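Presented below, as structure tokens, is a lone chain in the form predicted alone.
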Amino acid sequence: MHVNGAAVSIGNLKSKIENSEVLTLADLAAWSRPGTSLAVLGHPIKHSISPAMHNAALAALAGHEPRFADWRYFRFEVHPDDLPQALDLLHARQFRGVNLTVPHKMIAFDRVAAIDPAAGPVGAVNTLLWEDHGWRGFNTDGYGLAAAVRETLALELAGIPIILLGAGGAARGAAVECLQRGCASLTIANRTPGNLTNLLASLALMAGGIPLQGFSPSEPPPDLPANALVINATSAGLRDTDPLPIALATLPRPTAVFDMIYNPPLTPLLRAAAALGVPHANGLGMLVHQGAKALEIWSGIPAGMSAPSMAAAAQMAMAGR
């Protein structure tokens, strides 16, 4: 156990809950809160704005439907080694739902009782729903991506060429969503040849007749599609000192650039897009819409009803940083 295993007093736990502090596995072991509880697990988790988003949406829903008055969303710092124990405790404490963020999405895939069919090809889950026999896993990241691209760039993934940067878990989720929605073509750039080859092989059957290819971002091929949507699914851009995931000037002029990173709001890639006069957007909208979809799974309330209050809370949280 990678957290302090000492007993947690009820008074101390209540104080941490009331002050929206980061909670631990020890807090979960002592959990006795009445009402409906939701949680996000990550390592690290302190930076997460998901509690602000979800609790704002729940407060708005409670104004119309009293059943949501006792719903609350919490964040737990959970080391990857402790994830199985945390999931067991959350289920025993009857948390209604759980979100998973880095690095838990892929780890949890093989540790839940059931997988929603749409999440199967992704190989990762970011949303869990409590059921009698165990957790049912979903992945709302693809929905969040498509909704954010539509909202911020007025584009649909269907029928458009996609140039996807990255070959990790986030890239796989984006690739699956683009293929399932019928993109015109999917071209994936990644610096590590082995990872790229493995991802392309796993996507080949799903692609069907959709053209699928890969390349090194340092050597873009001459036949890349024009007017593509460029999606960054790498972590390059989290720090100002990060190198660009790709030099946009080496690509045919894109229709738009979408960066899954939302903090900082303007990554080096998005600054490069702005300099070229290319429409661009960061990943805050994706965070909002995947969260709204998760809340739909837990509550039955359509995601479109929760998204506006989540977006307002997310923008406020980012402005306060």
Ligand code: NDP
The other form holds:
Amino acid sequence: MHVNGAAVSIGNLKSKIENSEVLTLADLAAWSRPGTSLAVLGHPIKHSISPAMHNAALAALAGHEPRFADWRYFRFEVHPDDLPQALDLLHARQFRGVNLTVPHKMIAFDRVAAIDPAAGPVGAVNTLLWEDHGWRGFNTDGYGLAAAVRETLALELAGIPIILLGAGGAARGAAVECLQRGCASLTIANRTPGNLTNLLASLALMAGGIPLQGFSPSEPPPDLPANALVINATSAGLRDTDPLPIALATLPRPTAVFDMIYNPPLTPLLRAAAALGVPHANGLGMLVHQGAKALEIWSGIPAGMSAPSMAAAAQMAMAGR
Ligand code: NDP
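Please give the other form, namely the form predicted together with this ligand, since only the form predicted alone has been shown so far.
After this comes the whole thing, all chains and molecules, with the earlier chain placed first.
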């Protein structure tokens, strides 16, 4: 197997591991660490707080169960073109599990040996488990969303109307979770009509009897449901200069607003919710709970046990920014 770039010496790799540096494909080629290794792959990956969350949870678990003392979670910068090679190398090096973040979740879906049935309709995987014959792919984002909405807004996705903003990968995962949990209705808004049409078409069968419709965020129809949970799954709000994904005041009063974005912690959409006196929460809890579920898949330890240490680490990492 050929890996581009300069060869990495064992001493250099050891020092990078000890200093929690961003690792590369070349580091993976030279990998010789004993113990159980986990990884997150992304492009870019530098600012991911997943290593802080997972290593905090592993340290807490090791306090009760010595088998976790040699478990560590690493971050790898991997270009999408190199993802197949990275996955092969991680499997050959017997990494127990892998998390995938932007832009790898959909690419990896087509590259794994097996897919957890719940991840099938999402068409994307964020968690891989090592098995003899190859990687098994899971998607824990939907679980993370449902757990965070319950924890931060005291709401269940089942039985309530949902207004979902966005038609990208995160929106697809959220839509599948809302339908599978039996929301009362699902209404999706997206800037680009073609992407909205494609998403609605792919959800139609799964919706069954649940009302499913779409609209342009610039022209909300008059018959939108009142008391809906508004979920922002667009990336509008990541940058200061981004427009609002929707003018909240043009919707019937929502019961709450959940924004998947967590950096910045208070997006313009969440500020608008606050101004209207509507309960609101950002996406940090979703990140925590999807991570705790991934660790459950790798370790067998229930997600609820790891979530508190992951949440504390995530909050500390965000406070340090
Ligand atoms: P994608 O690139 O797949 O989709 C982006 C979506 O945002 C599209 O619907 C796009 O609309 C819309 N969009 C982008 N810019 C704008 C804009 N200026 N105005 C209106 N709409 C816009 O991204 P993902 O689905 O992967 O991620 C979406 C968001 O969810 C990101 O902010 C990501 O950080 C967050 N996320 C959070 C997670 C968590 O754990 N908290 C987990 C996963 C994602 P169009 O079709 O018109 O281009």
